[in-house]
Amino acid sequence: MKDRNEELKSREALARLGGGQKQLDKQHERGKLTARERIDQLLDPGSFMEIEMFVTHQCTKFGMDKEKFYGDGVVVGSGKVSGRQVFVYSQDFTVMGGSLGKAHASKICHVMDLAIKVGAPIIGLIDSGGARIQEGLGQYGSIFFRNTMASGIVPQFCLILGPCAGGAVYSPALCDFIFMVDGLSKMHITGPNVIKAVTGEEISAEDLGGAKVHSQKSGVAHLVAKTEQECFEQVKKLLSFLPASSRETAPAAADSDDPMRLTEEIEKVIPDNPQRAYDMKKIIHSIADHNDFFEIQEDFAKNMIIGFIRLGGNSVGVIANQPLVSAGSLDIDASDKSARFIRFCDAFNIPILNLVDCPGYLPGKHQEFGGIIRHGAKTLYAYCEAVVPRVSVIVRKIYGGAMSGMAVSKLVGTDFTIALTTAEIAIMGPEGAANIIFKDEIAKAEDPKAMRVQMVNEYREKFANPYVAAEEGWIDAIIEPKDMRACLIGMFERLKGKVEVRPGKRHGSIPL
């Protein structure tokens, strides 16, 4: 018996060595943690239970029978993050560059299947050179299928902690959230060498698929960290806002922030001049429990803000216009950004709060040629499809079609619509409306410029104030900015237990 126990310990030690001590040292020289070190830092101490430790590939092509390692380049199992169960797989770059073969893919699929059955989040730690030439053909398809089956059932996180190229990029793309580490992560379909050979263009791997590219330009990455350790902390915090699965609601925080706390500072944030910009994030922080806001895709489509806060201890997804960027108008990227976030919140029973200050859709041929109609329809579809509790607050202006695009209108399924006393609500902005309605008066005036200013102010006072909209039934309440937090907590409390039955169907056809 003793010999058998010693054999087990010996084989476990060999498995933990991955590709060998020399390769582990090289991993550290690259500034990267090993697959097992990452798991240890991400999960609660002592909580990880590994499965399929001794799996090896069975390929004999091209001398592969001489290159076998326990685990086949990926560590899989389950553990806990802040006491809550998750399933995890961590690719091991020390074993054949973390390349994906049949056994490697099978291990990932197994742990994903378990996560779906149990109802727990899936976290993938990606560090791989791609598909294994000898046996990787088509193996990614099995993972893509699981990503799709898990979608809307359990949250899926992908942490890009090294290279992720070719077909490998589509598993992260099918997940809910992608995390990248600046200077460490690389994602691209075709690498710099292929691009140079095909197009003649020269570009570095960092400029092609680094963290800054995907967080600022492509919108592929949701969160970027400076180090792997910071990335793991981001994962932990984001998980704290989410339920384990669509069968649950997000856990309530033990909250000590006063639900009746006044938000008097909001009045100082919103300028008296309706043409002046301000930072909507200050308002989000003001109303949130302990002023804590966890923003998603901070550097992409900055005219739209998305992220999570708690109100009265409960998780809420926030979608807000940012007046500091393009006056908070809606465009192609902002539409894609909000639509995906709306659908995530709706899938996982997270109430939605809209903070609105939007002049409309961004004009211009580039937007029209780029398909703003098609992209804008995604947001409309997502709002109309959502059945979670939904509250909209008109902080300042909302004109025309943006009433639906920002879910101000109750006709698209919003439960409560609130207007601050600073709100302007109209079919058209005062400047444009005055030019049409008072065209003759302005033209005949001795001082057309002064007359135009007078007519704009008159329109704003008589027709764009929130009381006109309230009289027509568009607004449920008009409140002072200082009462905003307390009002929102009360409204979401009254929407708890909301059930909305929709017609049965296989699924809708979102205008992708």
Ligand code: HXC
Second form
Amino acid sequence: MKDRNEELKSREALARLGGGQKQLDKQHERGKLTARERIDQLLDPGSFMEIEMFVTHQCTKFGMDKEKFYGDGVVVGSGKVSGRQVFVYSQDFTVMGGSLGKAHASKICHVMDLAIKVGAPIIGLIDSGGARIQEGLGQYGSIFFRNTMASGIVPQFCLILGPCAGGAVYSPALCDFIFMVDGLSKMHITGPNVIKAVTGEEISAEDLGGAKVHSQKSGVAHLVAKTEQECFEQVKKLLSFLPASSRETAPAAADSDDPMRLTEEIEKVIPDNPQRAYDMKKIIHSIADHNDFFEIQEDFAKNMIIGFIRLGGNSVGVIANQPLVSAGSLDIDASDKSARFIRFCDAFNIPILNLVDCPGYLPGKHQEFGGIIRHGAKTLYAYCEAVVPRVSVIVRKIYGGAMSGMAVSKLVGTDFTIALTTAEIAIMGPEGAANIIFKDEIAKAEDPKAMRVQMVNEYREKFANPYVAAEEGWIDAIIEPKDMRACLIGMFERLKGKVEVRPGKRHGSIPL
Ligand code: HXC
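If the one shown is the form predicted alone, what is the structure of the form predicted in complex with this ligand?
What follows is the entire complex, opening with the chain shown before.
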């Protein structure tokens, strides 16, 4: 018996060596943690239960029968993050570059199937040369299929901790959140060598698919960390805002901030002069429990802010215009960013808060040629589709078409619309409107310039406040900025039992 137990121990030790000590040392020389070290740092100590440790590939082509390693280049199982169960797979670059063959893919599919059945998040740690050249044909399809099945059922995270090349990029792309580590992660469909051969263009892997590219230009990445350790902390924090599955609601935090805390500082943030910009993030921090805001896609489409806060201990997804960037206008990237976030929140029972200060859609041929009509429609669709509790706050201005684009109306399914006393609500901005409706008066005046200023001011006095819109029934409540936090907590509390049933259908046809 003793010998048998010893055999198990020695085989386990061999499996833990992955591609061998030399390869493990090489992994460290590359500045990367090993697949198992990553799992140890991500999960609660001692909580990991590995499965399929002794799986090997069965390929005999290209001399592969002589290159077998326990685990086949991926460590899979389940464990806990802050006491909550997750399923994990971690690709082991020390075994054939973490490449994905049949057995490797089958292990990933097994934990994904379990996660879907159990109702727990899936976290993939990616460090791989992609499809295994000797036997990887078509295997990614089984993972893409499960990514799609899991979508809207359990949260899916992908951490890019090395290369992620070729068709392999599409599994992360089908997940809810992609994490990258600056300097370590590389994501691209065709690498620098292929690009050079096909187009003659020369570019480094970092400039092509590094963390900066995907967090600032492409919008592929949702969170960027300086180190792997920081990345794991981000994963833990994001998970804390989410339910384990769409069958649940997100766990409430035990240590709620004072729900009646006044937010007097907001009045100082919003300038009296409507032409002056301010930082909407200060308002988000101000209303949030413990002033804590977890921002997503911070460096992409900065005119639109998305992320999570807690109000009275409960998770809330925030969508907000940023007046500091392009005056907070709606454009192609901002539309994609908000639409996807709204749909994630709706799928996972997370209430939505819109903070609005928006002059409308960004004008220009670049926007029209790029399809702002198509992209803007995604946001409208996402709002109209969302059945979670929804509150919109008009912080300063909202003009015309952006009313639906920022869900400032019960007509698109918003439950409560609040205006701060600082709000301006009109069909158009005062300058544009005065030019049109007082065109004759301005043209005939002795001093057209002075007349224009007078007309703009008249228009602003009449319409650029919340009262005309309130009289017309657009606004549920007008509040002072200092009461914003208490009011929002009260409103979401009242919406807790919300149930909205929509007509049954296979799925809608969102204008992608
Ligand atoms: C088999 C692979 C491999 C692969 C790497 N290796 N990628 N083995 N299949 N796809 C092996 C290498 O042969 C090497 O083995 C070890 O992993 C480490 O690789 P290195 O090249 O030494 O490491 P590094 O210099 O860090 O470069 C890593 C890399 C590079 C950038 C990932 O290996 C690379 O470009 N690989 C190919 C990437 C690629 O084109 N993938 C697309 C495949 S097609 P030894 O024994 O020497 O240690 C695809 C289509 C999917 O993915 C379709 C889905 C729809």
